[in-house]
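Let's start with one chain on its own, the form predicted alone, as structure tokens.
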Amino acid sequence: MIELLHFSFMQNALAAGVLAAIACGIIGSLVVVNRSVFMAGGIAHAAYGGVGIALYFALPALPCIIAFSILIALVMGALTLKRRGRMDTVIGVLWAVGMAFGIILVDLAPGYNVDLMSFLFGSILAVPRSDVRLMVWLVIIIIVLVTCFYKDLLSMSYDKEFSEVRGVRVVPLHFLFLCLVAMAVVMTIRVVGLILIMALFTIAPFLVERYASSLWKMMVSSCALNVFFVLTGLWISYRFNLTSGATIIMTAALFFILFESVAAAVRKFHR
């Protein structure tokens, strides 16, 4: 595989997979503590509205579907803020609407557009500079604003009733929360795809939360097993010709099932 590196689409790959890896290491992270997964799968399913709009209106896809999933991260946040019991039917509802938008959009787009599967299984190889570039601005974005609301998200994480006493700005933070996953859901869906994408949200960060003593020791632990999950994929796929997305997602379940039985063998020979 080390002959592939001197080739243009395999660097912008690789360069895609690792700055998608990061950012589902922090946010999933974000999304397992606060118990969110429902809400993110949402956001990452809606996100299909924004390529049926940049198909339509033959835009660029990336900047389309980060204006429309950011707007569906807002709209399902101002719904379900004080629903939080109607939560899931909300989420649902904004779920099907999204993709059914972005379906009709894609009919009504003129002639066929070869790449939309990519967008729904993912299309690694096929990610471009411009992507790549768009990315690396996204995950320091990412970066930024989770280190400066560490501490208030952490609070909010664990309970957001004595975070507001504590005086933790709890709504614009829960809509940032939500931001920052579309945000992620965004630059995902090239490497794994829509259908795809929550397993690369929550596995890494479920096998860590158990073990790490702290938020941001579970970020940079997420982050790691992340990076470790795409690049044997990556290698697995390219030795024996299989879809990319699908090849690292199932090296994440397989690596989740051998240490869920290692782990359960353990602890039942410790009793």
Given for the second form:
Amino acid sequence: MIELLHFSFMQNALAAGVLAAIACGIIGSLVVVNRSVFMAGGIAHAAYGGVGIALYFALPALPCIIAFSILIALVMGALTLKRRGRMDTVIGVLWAVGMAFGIILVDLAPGYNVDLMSFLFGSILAVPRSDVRLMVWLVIIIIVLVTCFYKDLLSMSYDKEFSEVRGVRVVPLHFLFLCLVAMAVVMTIRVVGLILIMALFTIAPFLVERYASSLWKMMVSSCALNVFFVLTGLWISYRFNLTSGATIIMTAALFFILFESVAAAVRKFHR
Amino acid sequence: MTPKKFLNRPVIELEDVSFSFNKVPILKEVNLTIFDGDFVAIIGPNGGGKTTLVKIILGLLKPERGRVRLLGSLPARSRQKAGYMPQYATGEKDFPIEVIEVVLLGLMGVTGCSPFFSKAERKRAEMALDFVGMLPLAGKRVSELSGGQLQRTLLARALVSGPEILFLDEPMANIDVGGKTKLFDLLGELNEKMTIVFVTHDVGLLSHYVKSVVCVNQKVFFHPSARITPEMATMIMGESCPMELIAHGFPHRVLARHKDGLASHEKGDGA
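Any chance you could show the form predicted in complex with its partner chain after that form predicted alone?
Let's see the whole complex now, leading with the same chain.
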């Protein structure tokens, strides 16, 4: 295992994994307490449109996906603002349209693209150094924004209407939240693929939600758990020659089941 | 607490306000003026528009027609000077947040814009918690509270900013009888300093602190005394709603009792 670390692709993989784990721990916590998992899924899948654009116009992938998923997030925010009750329907439409748009563009793109699957299921071992650098910036932006707006985000997440009465600008904040989700999605596409992003967004935050006494504690512990899932999953996938993205998710899922069973047993024992 | 001198100016003014939801009229041509220092009970049947009325006054809902003024200006501008305790919601129950953090959120927009709460803000939150008797539970997770404890926490959150007017939506929900009396004593004490407006569907809950009554059932009627006549009750609740009337007096006094299950209210004036 140690000698593997000498390979630059492995260093990049580890860096990308840890960075994505941190982004997903922070943003995933916000997504889970806001009950916006479906919305995050919508952005993640619609982001495939960005992949299509990048391939069709032969542009660098990650910047294209960033731009497109932020665009989708803003459209989603604008459409759901007026009709909050129909949010899930709007998300469903954007989810499908974004993906379809991407697939058509990939069809039309010149040449045969083997790269496709790597966006759907992740290709952590093929992350170039330039992407890692971009991911570092994204994580820094996410951490800075979440820190600066922590009080506001907490207030909006806990009680939107009360926040409004207190003068919190919930509409711009909602857009900010959607953009943060888009950024985290983009970072994670490379690691586990857009199909599996939801696992890194939900499993760890859901696990710690009941035990954390504050939102920031939930974020920190979710990050730690996600890093553990990514590193363990990577090691298992290397050891048994399995797809890395799916192995990371299965590691998280197994840990989740194990933890919940033990917790349930302990509760029963104490009663 | 030293009683404040009220200026006898109107704090809430509604002129010809109408509101409907999905083309169903909720409020029709509402005219209402409430003066400084009042203790108002908003009563009416479920779905009659009580909560809608409060949300319109706070600018959380935009009326289709009419003019709304809160403390002399547009609600969006003046509502930061209002305290708001929304209807009891079960959805927030597992949110990872401590009691004191909930109260601190009541200071949003009042003090500094640093990302975290200062020592001075914590001190204020502790004082508010002390006032409602929740200080010993300041570090508890909100999900561990009983219904009454949560209500008192939300009251502290509404009070911590030192509002000029306090809105409470069904503050007595989930509280036992002893708790209700205690809560009314707190509100009576607060009424020496601020106007209080509270919503209840339970006419039996009007304590002797209440100074006036607003009846809401699409139309809105203002009664400048806390006396509920059987006629008023029948008009509000409809003919088929059997109930008992209790009005202020010392401590409470039964006004009229329905005869045998149906709505023939015996006439009896008290208080």
